[in-house]
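The chain below stands alone and is given as structure tokens, in the form predicted on its own.
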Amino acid sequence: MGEIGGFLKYCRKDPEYRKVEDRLKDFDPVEMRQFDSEIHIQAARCMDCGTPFCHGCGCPLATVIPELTDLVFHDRWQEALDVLISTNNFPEFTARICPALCEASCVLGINDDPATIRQVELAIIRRGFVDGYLQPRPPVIRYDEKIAVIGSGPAGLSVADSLNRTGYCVTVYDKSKNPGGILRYGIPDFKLGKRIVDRRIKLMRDEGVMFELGITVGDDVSYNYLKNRFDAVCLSGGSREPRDISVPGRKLKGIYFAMDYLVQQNKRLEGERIEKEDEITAEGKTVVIIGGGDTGSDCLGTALRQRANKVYQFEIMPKPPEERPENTPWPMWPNVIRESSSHKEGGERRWCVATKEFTGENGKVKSIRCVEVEWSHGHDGRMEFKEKPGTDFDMDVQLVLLSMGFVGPGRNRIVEDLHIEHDSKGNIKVNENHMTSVDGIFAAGDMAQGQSLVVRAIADGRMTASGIVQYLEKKRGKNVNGNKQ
């Protein structure tokens, strides 16, 4: 370990944010960089546990965290980078937007503040790019097989990068103008600057990954086209079907899905054209965000930067406790209240609020009617809610953003044409090698696993790539045996 007893000597120090009055004027990243001297101290807090739960229980990528912190403490940055990228294709993404599942299972966190693992990883990958440790390294050997990856979000990029490093030729298709999926279009710049995405895409291109953009597979390109040119296809289009709300007035103008709102703002910052009649803006409006998760928080920060008059975030679930509750003990992910950088900028959060109706004028939403609810355990043990009598309230509103998660991958031409099977939750059904019910077609990330975190999408992409390699090796072996016969 870096410094024996360092966790007794040093306190946890999180990175600071830019001043609220400054960051609300732009969409630049809000988190300030920590100096290497601060990172050294934070690395010294790692206990070098005999059983590192951060590595085995917390991180979906199984990052070997104690080794990383020790290498950083001793200024062995390049070695630390090699260890980090051995399990994580894109540390520059996870270190900026991952909620740090590893820190929640840190042994030090049992009775103290956990180690700042995310910041150590961010320092490593930043040094990797700045000091030139990360250079294009195309594979020495190239196999004949080719793979098409449909979708350039975190899962698709992970599949493509992993297969390319193994030596396979990979082409990534995406219907958008630029690659990156949710990393580019769904996550605001104040959390993940798009130059970070561009830098990684350039590195992948320099290493041999091909990108075909502005192409909708199934419409612009048929499955037969892909089948004749590729030895395997991976679907990684994400979870795109948003959960809707069924109440009177839902069809009024001014009510949008959260991701449509975020995507449009990211396109605006990218300089992509937005038609006037399609424009969604919070400027000068009272905004209500329905849903209390990270996407809702992103909508809050975006609306404040668009100079909204007032912003409210309603959540139907109860307010989480300040301290870790008994039902999510260490090393589980704790059900505690979390305050993002956006929450610290303004707006009002309310819990146990259900939406009953929207009313409008001239076809546009004018007000929202809500009611407070209370939760209890039902006869089957599940949580259920009921309205609290006399708590109905109306609120004038000009923009409503629905941020209640996703229910599945949505419509996909290839999936429909080939009758690819779905599981009981509506996701694409895959086997242990991540292959669908159609031979040679695989699925990765949210499309197969359901809505989840970017870090889990990357991890699933790595496992899917491994399944594709096994499939191609088995297929290659059969061909070789057949030729011998």
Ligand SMILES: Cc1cc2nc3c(=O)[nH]c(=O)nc-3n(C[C@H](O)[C@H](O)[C@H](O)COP(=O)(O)OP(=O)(O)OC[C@H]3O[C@@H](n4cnc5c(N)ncnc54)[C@H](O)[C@@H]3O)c2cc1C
The other form holds:
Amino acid sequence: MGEIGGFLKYCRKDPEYRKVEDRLKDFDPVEMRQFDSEIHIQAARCMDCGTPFCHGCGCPLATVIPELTDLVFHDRWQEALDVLISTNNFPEFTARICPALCEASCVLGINDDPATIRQVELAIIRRGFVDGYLQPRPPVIRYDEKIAVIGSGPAGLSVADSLNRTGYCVTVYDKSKNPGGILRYGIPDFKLGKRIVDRRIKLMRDEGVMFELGITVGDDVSYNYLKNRFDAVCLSGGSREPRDISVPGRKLKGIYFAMDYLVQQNKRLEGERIEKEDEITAEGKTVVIIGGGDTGSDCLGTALRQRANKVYQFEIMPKPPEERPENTPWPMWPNVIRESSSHKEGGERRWCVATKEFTGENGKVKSIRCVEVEWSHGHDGRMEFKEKPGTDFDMDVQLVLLSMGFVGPGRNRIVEDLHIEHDSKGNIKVNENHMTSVDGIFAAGDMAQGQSLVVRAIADGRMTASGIVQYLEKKRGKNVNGNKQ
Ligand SMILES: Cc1cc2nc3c(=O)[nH]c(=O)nc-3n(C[C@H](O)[C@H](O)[C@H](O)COP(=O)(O)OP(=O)(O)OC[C@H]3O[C@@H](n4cnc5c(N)ncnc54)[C@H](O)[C@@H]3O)c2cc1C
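Having gone through the form predicted on its own, I am curious about the other one (the form predicted in complex with the ligand); can you provide its structure?
Below: every chain and molecule of the assembly, starting with the one above.
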């Protein structure tokens, strides 16, 4: 434990953010760095509570948080780094964009502000890179077996990194020009600068992971091609099929899925070419974002930076409470209202608003008709809504962004051709070793779990890698005994 009674002496201090008027002029990260002296104090707030729910119940990666904070408090940064990376392949991503499930389950959070775990992790990994502790360390031994990982989002990268460190030869395929999945093409730079993704990819390359980019597996290369070259395949193509809205006028120009909009802005910042006729921009427009979640808030921050005239974010569900409600008691992730950095920059949020219709002019969206709704529990106990009479309203709008979540992995030729089974939610079905219904083909991340969080994608990637290792070891054992499959 750091300082006995530190939690009684020191208050939680969150990081500062760049001034709104400055940060709206660019797409640079908005969160500012805390000094190590402050991190030292914050680390002293960890109570060493005895039953660290942050580690066992909050963090999907089971980060060993009490030990980390103790090491930081005692200025033993390199050991803290060793502990951190022993359970997390990419702390530089999670320490920047994780909602910090660990903090929601911190014991100190029962009657005080929880410890600032995410910031402590960020300080550790930042020093790891800046002080040069993190250098390429290719594996000492190399096995003959080769693994193809399809998709370079956090799940695919985690599978690849874990297998490479164990000594397997890994090739990561991605249909995009650059690796990173949603880290690169979905999450805006103001939350995660792409330099952070590039630095990790370089480290992975230097350690021996190979990347084949701009290749859509299934279309550009077949499963037979992979089967002849690799001993196992891992599908980690994400969950990108967006939920659509079925109302009159949906097909009008000016109504787009959130990801089409966010991916384009990220490509623009990377200097990738956008054809004039494909351009989606909020500049000078009134924008309505349908969907009150995180993807919607990323659209809000992006639209404000593109100098939208006015931005609204409509959510059909009721406004969550400020305080932790009874239905999500500690140490669960609380169902409370969240205000992202983008919400602090502008725009107007409204809850209990349903969209009824879009109308247009010359094929382009011109206005949106909405209605307020009220929610109640139906006979089966499930929440249901009904329109509030007389609350219909129309608004002029030039850009609508649909941000209502994702319904599944979408089309994938390999899955179709091999008849790989799906689960009841439409995700790829996997067994306890993360193998799909086809021998030697595994699935990791959102593709198998549904759209979730970066921390869960990394955790799932690690477990999938261990399933692949078990599979290859078993196969190798059989081969040695002359039982070649
Ligand atoms: C806009 C947005 C913002 C988010 N913000 C956060 C956040 O702040 N914090 C957080 O924790 N989580 C966030 N998430 C969720 C998080 O990003 C995802 O849960 C995570 O990226 C899932 O990782 P993945 O590797 O499974 O899939 P993805 O990141 O989606 O990567 C899948 C990759 O597979 C590739 N691919 C697909 N099919 C093929 C194919 N046939 N051939 C070759 N390549 C293929 C794709 O090009 C892509 O690169 C956000 C999600 C979105 C959409």
